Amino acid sequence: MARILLVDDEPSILSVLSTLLKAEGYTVSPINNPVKAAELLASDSFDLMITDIRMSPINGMDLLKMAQEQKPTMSVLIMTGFGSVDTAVEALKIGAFDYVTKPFKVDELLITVQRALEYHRTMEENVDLKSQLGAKYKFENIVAESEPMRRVCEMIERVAPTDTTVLITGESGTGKELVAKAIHAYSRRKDKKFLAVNCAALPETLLESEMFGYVKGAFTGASANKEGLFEAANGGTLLLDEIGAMPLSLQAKFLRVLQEKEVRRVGGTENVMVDVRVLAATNVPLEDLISKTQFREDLYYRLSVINIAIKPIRERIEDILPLVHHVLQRECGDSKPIPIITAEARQILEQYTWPGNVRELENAIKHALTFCLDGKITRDLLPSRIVSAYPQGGASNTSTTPNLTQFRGKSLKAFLRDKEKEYLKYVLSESSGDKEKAAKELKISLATLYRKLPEPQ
């Protein structure tokens, strides 16, 4: 249910309005001290603020300006006496949704509150929609809205058609395997196998037999010949993940495979020719391992013909919300509607440092979806470790704030009409111009849709 911050220094008005709004099912926080109201506004999340204009030492206009800066999608209703209507009109120019004059009629007030809350939901969805439409999806699951990820996509486009060995670097969870799969998918080897092995997950003996295979009797338990990953991936692509963890003794054998294009199974005497494109990935700078004599320098230069570096998502904030919506779309599919994300939740997601990168973000969104019941992802649905890292009432991230300067000087009705046209145009586009389908999606009648459509030029 919607949360309302109610501010008035007159106890009687505060009591009556609080009782009235609670009876309608709203969650109300009545405050008779505007200073405390300002503190609560900064530290908590509300869908609507209803405030009197004439208060001291902070008045309603001050609270409105604070709300515009800290909670740009929250609706604000101004209460005023007949003598302060000019001030209330000024408040509308600043950004208040509407004003009501005292004494007010109950029915009119409740209708105005309902409209203000609908406006708030529209603004939330508009910011949410902007994030979705802004996303640039390339190579299936790769989201590239930020400049660093666009450069990664450009690199993929250039190197994919070649057989060049590529070294992919980046922190754990940044999506190195996704990049490797994209390189394979857009290469001439796309119809062949893509195989991957984690060099850090297997001990040396198992890693060698996994990569090169073995012959019957090579060791205890080797009851039959077995081909390794190089043979299995013949004609395709092999990704060596966490290449820095490969033991030095294996590095020498691996270097020979790269140079000679042939492998010898463990315990075998014959070499087998292979045609495999090798991609390598690491979350540890190989230069550091070379300086510690833990990685062969000649192998490094053989691997890093092309180096694709993926930045952590804390350094590409523009990708966070598009990534969130990508995960939501994937998890929800066509079976259920995609929930919207509140402004506060968006701020938390964008300001968290994400040490686990994309993998951690995906898990956080899956966690929120598990507990999401009303079609809205709020602060409370995010994992506690993420929320605790975000100080409640922290500074607003203006990057998620919709730009409303173009509407300055326009009436509220003109603003809503323009935003409605934008949304109608979007839904019609998504429906391929099918007006019946669009009307169903908008939950309005076909006649209403025709009436709302702009006149043909």
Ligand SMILES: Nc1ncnc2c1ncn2[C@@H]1O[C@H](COP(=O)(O)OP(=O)(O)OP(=O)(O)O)[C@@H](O)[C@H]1O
Given for the second form:
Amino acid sequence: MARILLVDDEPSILSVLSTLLKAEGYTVSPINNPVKAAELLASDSFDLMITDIRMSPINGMDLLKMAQEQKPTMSVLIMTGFGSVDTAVEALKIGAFDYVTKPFKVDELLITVQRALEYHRTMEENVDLKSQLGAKYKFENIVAESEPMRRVCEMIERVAPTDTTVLITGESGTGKELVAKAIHAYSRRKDKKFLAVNCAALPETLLESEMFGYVKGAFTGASANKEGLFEAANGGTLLLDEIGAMPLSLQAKFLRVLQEKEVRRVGGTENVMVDVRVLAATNVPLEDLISKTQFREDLYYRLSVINIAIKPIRERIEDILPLVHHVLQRECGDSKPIPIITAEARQILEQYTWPGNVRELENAIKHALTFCLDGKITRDLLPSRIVSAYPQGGASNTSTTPNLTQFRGKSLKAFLRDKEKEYLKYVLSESSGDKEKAAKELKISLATLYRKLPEPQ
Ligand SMILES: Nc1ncnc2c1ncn2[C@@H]1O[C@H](COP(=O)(O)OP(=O)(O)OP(=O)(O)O)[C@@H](O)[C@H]1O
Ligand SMILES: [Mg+2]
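Now the other one: the form predicted in complex with the ligand, given that the block above is the form predicted on its own.
Once more the chain from above appears, this time first in line as the rest of the complex follows.
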């Protein structure tokens, strides 16, 4: 029931109003001392405050301002005596929901109270929605249900506004480039370019001229001046992908660029100032390369001022199904209905080790979608290497002993009841929660199904 804080220094009005509102079923806290009301406002929670304006030492406007600060979703109704309508209008401007003038008509007052409470509910819902959206869709293209992935998102938020170099590590396909793009998108550089170079894809000389550019005649084939990626990304962000593959000689030049913030084109004599934020990504631990003297330690320290480490998806299983839904939504768009995933297919997806991480998962789902005709993604539609990694008939059948040990000490009846529950849950989820369909399949009546249904968890 709605809770109302009622404030008026006139005891007679307080008592009449309080009785009236209580009769309507509201929980009312009548207070005739505005200072006490202010204390209550801070310590307690109310859905609505109805307050007189003229009081001392704190007046209704003061209470309204306090409410706005401390309880922004609470509605406030102002009561004014004859002649203080101006103040009431002022109160509306500050954020009071409405005002009523004394002496008020009971019906009108009650309707205004109802509306004020409705308004409060809408405000609360909006706040809920906002905080849900805030938590979930802050980076709308990054699925982050698991704790480790949420931490990654927090890191992105924290480092994005700075110019710090960030080293992003993670196995292949974990989303390193996605994270780099998010850092750029949430930085002051977002309207400038985001460029990426894959250090493993080019031989040394090409990589150097790609990064730093060259002047005409620097080498055979250099028929004109060309700017490198550092210059092209000026004002923006440059991702050095697979940084571990950068040859040692180039690492030295690159370190200088990071320190001096200047580049010199291959064959050139002048240095050009560049303002580029550098991000680096690797799926090979750089520490290993350092110990093999394949990576410069000083460059490593320079790059890894901040390290964002993305865990493989087998270590954040909570992300797997949300990622599947993310891919399905993206692939189906608004035009195609999104298929459901059978319980068995879900288990297979959650138990697979995903060496190729999110990229492999994306491909598996796209594969399944291509062959999906009846709105259901079943085991048979998943790529065979994923299915064959899963024990035939489900994990529970490969070795019966470990699963049965949990029933030790239970009666046969209890065991059967548990197994029945399990099977009911399975058939229900296969029927997408359609109880009639499930009952039909189980050849029991709907009433029996309801009776046997496991308690909601
Ligand atoms: N948390 C996530 N939410 C949504 N999509 C993701 C997520 N992580 C990765 N992806 C998607 O997975 C694919 C692979 O991601 P990305 O290319 O960023 O990985 P990578 O770590 O750079 O891979 P590689 O090591 O192969 O270069 C992309 O399509 C990306 O959008
Ligand atoms: Mg990548």
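So that the term is clear: the rigid core is the largest set of C-alpha atoms that superpose within 1.5 Å between two forms. Residue numbers count along the first chain shown, from 1. Owing to the predicted nature of the structure, the values given are computational and were not obtained by experimental measurement.
- A movement of the C-alpha atom of residue 294 falling short of 2 angstroms is seen between the two forms when the two forms are aligned on their rigid core.
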